[in-house]
Amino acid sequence: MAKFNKLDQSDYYKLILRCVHCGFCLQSCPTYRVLGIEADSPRGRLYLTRAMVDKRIDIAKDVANHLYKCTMCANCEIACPSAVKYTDIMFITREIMAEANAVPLGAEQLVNTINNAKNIFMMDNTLRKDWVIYTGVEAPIKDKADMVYFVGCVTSYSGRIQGVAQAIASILNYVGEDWTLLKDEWCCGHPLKLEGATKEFKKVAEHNVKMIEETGATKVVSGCPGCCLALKKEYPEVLGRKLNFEVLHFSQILDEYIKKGKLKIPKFESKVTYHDPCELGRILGIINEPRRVIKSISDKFVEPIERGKEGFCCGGGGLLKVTDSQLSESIANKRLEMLIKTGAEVIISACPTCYQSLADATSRKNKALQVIDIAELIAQRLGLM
């Protein structure tokens, strides 16, 4: 049996004991809202974790199926009156499960894919920049630059999401930024962190940081909240040092450009709503910036219910798409229904995974709704794509 003292067992156990089983987390949890199963709630997962620590149950894949049936959206932490650090506990627990070879098959396969191919799609990593050819945008690769655009796996390889990369590159060119792509970008490694593969995650972090710091860039921008989270918070933690660059989500860059008058964007006439990506809004706290960008071009912006720090997950996080794709789709359907109730014609988000999840849900519902990334919308309004 794997040891439950990966860090300091007493501190880890104290984190778990902070849960008083009050149940306030239940209605904030997307998996519980869909399934209604106690073991698939934050409270239930913490109970299972404590039972493993107490050696009342074994570390096994049937337990892991519940622990990984979680989007790691952290909404339960907002609802918790006891300030339980649920995601911190789950990251430690998943690391222990991974060391015990007790993770769901989909998560295990994804780790192997990233280790071998340096991306989540098992594609040749030399094809990572082919989106530049497909979109026809100018995307420089320089030895030195002020800014690095970290594209991310989904935006690089997924055909319908490559428009996001085209939009970001086009806008950076339009305002005259001194920017570059990395010569050898690897997956940010956030999925490795989510699975519990800490050693593999550290190797990825070391590589990407080396590539970035060699450019001398002071800023790194990405349109992917998962990549931003990895670069901004998880890399310094796993590497044990401060990084020599600032990490920004592209919505923050857009907000800055608009404030400084670098972008004059024609108004958008359609009624729009905004879906907060969990990692961007709740975890990184980037809530106001995308809204300021949207409101600068739209007089018909309407907020959905469960937004901002209390935003409801799209179902695409926490590796849920590879561990339980049906549940992931059900959560996306539930979120889409909330967005539909706004009466909006266009759903805007700022995350490639949210984009995919909501667009797929829209297709399943046969709704005449447009799902678009905030960077794409701005680039289109500027006539750049």
Partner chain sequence: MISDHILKELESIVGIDRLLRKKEELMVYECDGQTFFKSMPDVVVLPTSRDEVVNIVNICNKYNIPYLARGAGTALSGSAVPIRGGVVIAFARMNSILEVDFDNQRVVVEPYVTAPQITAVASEKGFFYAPDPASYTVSSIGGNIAHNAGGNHCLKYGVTTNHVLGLEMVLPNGDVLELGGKALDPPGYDLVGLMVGSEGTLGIVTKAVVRILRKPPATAVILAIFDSLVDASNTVSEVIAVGKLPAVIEFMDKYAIKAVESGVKACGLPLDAEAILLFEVDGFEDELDVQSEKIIEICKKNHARSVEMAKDPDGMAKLMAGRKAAFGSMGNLAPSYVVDDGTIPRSKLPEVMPIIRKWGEEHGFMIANVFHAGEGNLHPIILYDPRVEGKEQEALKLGLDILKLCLDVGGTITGEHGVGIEKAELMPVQYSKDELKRMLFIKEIFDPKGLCNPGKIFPEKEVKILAS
The other form holds:
Amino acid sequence: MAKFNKLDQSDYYKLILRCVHCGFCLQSCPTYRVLGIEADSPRGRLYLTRAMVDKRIDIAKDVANHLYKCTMCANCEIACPSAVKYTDIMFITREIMAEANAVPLGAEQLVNTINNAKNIFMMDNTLRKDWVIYTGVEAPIKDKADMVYFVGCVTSYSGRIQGVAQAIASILNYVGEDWTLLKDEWCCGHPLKLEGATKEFKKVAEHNVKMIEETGATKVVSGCPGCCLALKKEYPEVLGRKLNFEVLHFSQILDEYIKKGKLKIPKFESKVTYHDPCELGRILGIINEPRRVIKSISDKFVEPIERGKEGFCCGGGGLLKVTDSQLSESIANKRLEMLIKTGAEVIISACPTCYQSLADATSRKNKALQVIDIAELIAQRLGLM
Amino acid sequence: MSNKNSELAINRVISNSEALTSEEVEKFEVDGLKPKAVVIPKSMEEVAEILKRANDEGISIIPWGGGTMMSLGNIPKRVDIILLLKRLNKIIEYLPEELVVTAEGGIILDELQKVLVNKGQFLPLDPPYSSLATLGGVVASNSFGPIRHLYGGVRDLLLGIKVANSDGTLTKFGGKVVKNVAGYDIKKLYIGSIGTLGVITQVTFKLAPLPEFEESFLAVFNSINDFVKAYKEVLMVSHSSIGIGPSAIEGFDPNSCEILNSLNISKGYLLALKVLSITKDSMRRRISELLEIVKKHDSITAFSINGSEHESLWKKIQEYPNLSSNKFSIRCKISTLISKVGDVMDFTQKISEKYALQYSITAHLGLGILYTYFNSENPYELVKAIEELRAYVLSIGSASSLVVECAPLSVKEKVDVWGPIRKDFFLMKAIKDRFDPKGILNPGRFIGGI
Amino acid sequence: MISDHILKELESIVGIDRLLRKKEELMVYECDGQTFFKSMPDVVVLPTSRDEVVNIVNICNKYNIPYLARGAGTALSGSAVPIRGGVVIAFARMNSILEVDFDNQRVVVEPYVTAPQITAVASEKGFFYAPDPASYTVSSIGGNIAHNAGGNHCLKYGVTTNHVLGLEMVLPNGDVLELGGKALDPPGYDLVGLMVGSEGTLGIVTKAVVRILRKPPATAVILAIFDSLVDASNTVSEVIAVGKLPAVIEFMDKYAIKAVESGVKACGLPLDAEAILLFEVDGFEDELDVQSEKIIEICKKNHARSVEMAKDPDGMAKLMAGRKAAFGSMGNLAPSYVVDDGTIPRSKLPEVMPIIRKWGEEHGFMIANVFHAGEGNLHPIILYDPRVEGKEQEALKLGLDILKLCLDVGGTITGEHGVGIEKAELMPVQYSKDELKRMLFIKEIFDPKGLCNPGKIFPEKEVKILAS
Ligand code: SF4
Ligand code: SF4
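Alternative state: the form predicted together with the partner chain, after the form predicted alone:
The next block holds the full complex; its first chain is the one shown before.
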């Protein structure tokens, strides 16, 4: 609670005050678009935050229910004419909420899970590399390597998504990279940061950075935008220092390979569209790379509406899947509709979470639509899987 | 009230005002009813004063502008005093840089236009009888002409209004600025209310710059089907933005086409456009695009005209009701869906043949508004035809309506000129009752007996 | 407070998910786009159909509970503030486009549809929906109707009332009425016209029929920079007088420029300029130059320091960047502001602009001006720091003084934001007793119990006096 004292004089409060309550962000917000409830809109969440700082309302779970019903997709920041740093504010707010134990149950449990198991699934972390066995791909664990492949929890453990890891590993092998998995990869900690558990997040960051640095790698690659965001931006922030390795999303690596002629990929005939993962497109600004990769193999690429910087969330972001899975699904349905409108037969994603959300939405809709990760698609075209 | 008493009351009402002599009064009538007096107020305040007294005495008032739309409305319940507004004819403020004019309600439209044209501007309203019609009358009767297509009607152009009320007050709504949302938009109520809520003494209108270049594009079709297909396509590609135009898209059946008969146009279904452009070259391009469309739909002739020929044609079109008035005793205004204009034309022809009526039809195609004109020796047939046509129009729905704008008494006695009331009528009635509690203003002439 | 059994009745209409009653849920409905006027509703309901709205209104009627309809809540005058508590009927779930009728150039929508959504479906065949108030990407058509919203392009294309032809509404007595429709000129008094701009005080719109127009084939943007407020103001009048009607004329003064240039959206506008004017002309491609030349000539004649024109999308976007960023950049100058909305005759701009500047300086406020000059619709933005005691009140008061000035020169207290709570006290300044009385007649006819969005437009005192 210490944080809230003197808050009204702080920079944090200044950030909040910048919101002039114009509401221009409403239509950009996936949760508001589905629910239509002001408390579940960016403006509403900022208003509640301010009300807590102003002590007009208690720091309580009831408020947290709305604050955590946000996918942290940051689309509102793009829409905001006053340049309100919504996600910056919310990360601080969530820290405060966590400190006050005013966090929705699902989020709280997730923190415990990660603390205990080092992954988000409460699985034995030593089974993290079992995907290698299941998929039969070759995946080295070396003491030293140029490149680390940071797999991430969702990709490691979720059956359907393990194909992404297989694809990435096989492509890295195909081009002959000197790469390795980490000996003991922990959850990247991004969910901890999302919950507001800064201390725990720092611990995880320290561990993973140590692991990476031990390999001497200059590059870390991941197929998961959440992991990329954590490694690239959030780790240096929480550790307070620059890191000696570059963090790349696998779509950037693919783009690079294609540019350098390392991959000759046969054309893909189906009509395809691409869904921008929020963390990849909007937050990390990786918008053109995946598109270049797709266009290099497809002449039938169609853009959906609300894409790129203004990409509409799949519903899987933030901690929404654990705080309100129903809402998460409704958002996914909405996004899927936009993607279906393009007339594409294949939806390409570049994020294991988006993959999951959209694939689930597709099966709910009984649509004969294929959702595929960009790495998988390329690996398949290359005949690697 | 006995005759004697009412005469005294009327005298009290008009005692301070200039009134016409009894011979002159003879020239006035509304649906065959003669007024007991005709007064000519010189100021808005005087109008208000007269209304107040009339209200006190329970004397009915019929405002009279240019008298060009006096045929509009049901037969009045009473006609006591006609209020002749021709003296209220001053321009109150005209600043060209404002593109706005404020004038008294009795000013004649064409007179005002003369002043505006000097500054390269005009009031984009071209109702029939514009050489007689007054601004107040145009508002009260919601009159308009072909160029409403581009510039909008009274409800789009009127910025402010000053009204004399039956309680003797003068009230102003709206203003002289183009954007104003302070309070309820009361001025809208007066538009087309034929003076049943108050007497319009002053109006402020938004103006428009005169168009640079203007030409007529005309095309004639043999079959109504071709005509309909052509106009629909023309509408689809036509812009309704000032400067891009066309400012009017008109249609005429073979009968009205014949009456217009300026350029010896072959008789048929006539499509007439007022095409606008900013340069000469682009005019040529636009005309040739139009030519292509109408040819595709088998027009029998198509050409453009400009200069004085163009102007006199549009004067004729504007004055069509006047031009044809000796031929037809009935004029109906039909508002419907843009896409249904062809169907209504078709139905009108059929019904006219069925009842052996003489008829003609004109249409503002882009507005979905048609005028059907009828004549017959036999009023019963006329009534039947109107009723059947109205039933047909109402069956289209979407707020479609038929208003008999002009009809002899024999017909008015049997038809409600406004048609059936809708569910919202009780609100209208309540408004009338609050604005004119004693019902002295034009009693009985408006919708639902208002 | 609303008793539990009434809540139960409401719940039986909308279900538990669409009824909000917890403090944190209600608090965010205590204000709209502005935050000076606040008042919490007792309950918020989110209907999904007209019939639900009817049932809700009937319950409010039965128990004499005040209610109001809320769209996106972007209004700036407090018109969506439930000043007497009661029920807020939030329309966010009624957001379907019901019909796109190209043949008749009409679109039928539910109230929460936004203008860009209409334009998106209309553009399939080259049409668009014209009114574009600053909030148009988020504000609802229902709200636009309630406020008769204007926008950048209304100089040429008119305001909301010119584009709304039919309404379905729920009257305060629970009746459902169809006013107007796709066809023009329904006989009788123009009740559609009356409803538009009535700030939700006469009933609740549940459906609207709007007109769509053909998109102009090409546009060009002109940016002129001036060293004097008066020169820029004169230019506006002159452009209008010569009959070259641009689709847009926007004005930014030096503080607005400063706001933009000191933030992340800086776009290279000169900080030493007194004002810039931005014009947009539209028409056929081959005619744009002719139109623009004349405007450029007038700018130069009025001593514009520089005039630039662009016809390509990138170039236009560049010239418009400053204007687009202006409102949002105000935070660079001060943490809070009051924005007013008076309209004046355009020819009064040269007179009024320097006075506003002077008043600001006298009271120690920076007043930035970014506005629709073509319509004379001023938006003076009075910047202040809410943490300084009394400043907010002072800013509000200065705002009202500026509005009185607008009245003095023949204008109005609100061009597009509406009266709401904020300007109610100026209504008796703009209108006479007899005029207000007639407006109140209307209110009484439509809403005899005074439950529908009470406390708006008319000052309490006046209502009482006139009612007696
Ligand atoms: S981050 Fe995304 S979900 Fe959260 S408030 Fe902003 S737009 Fe809505
Ligand atoms: S976050 Fe930005 S867009 Fe949203 S209400 Fe606040 S200022 Fe407006």
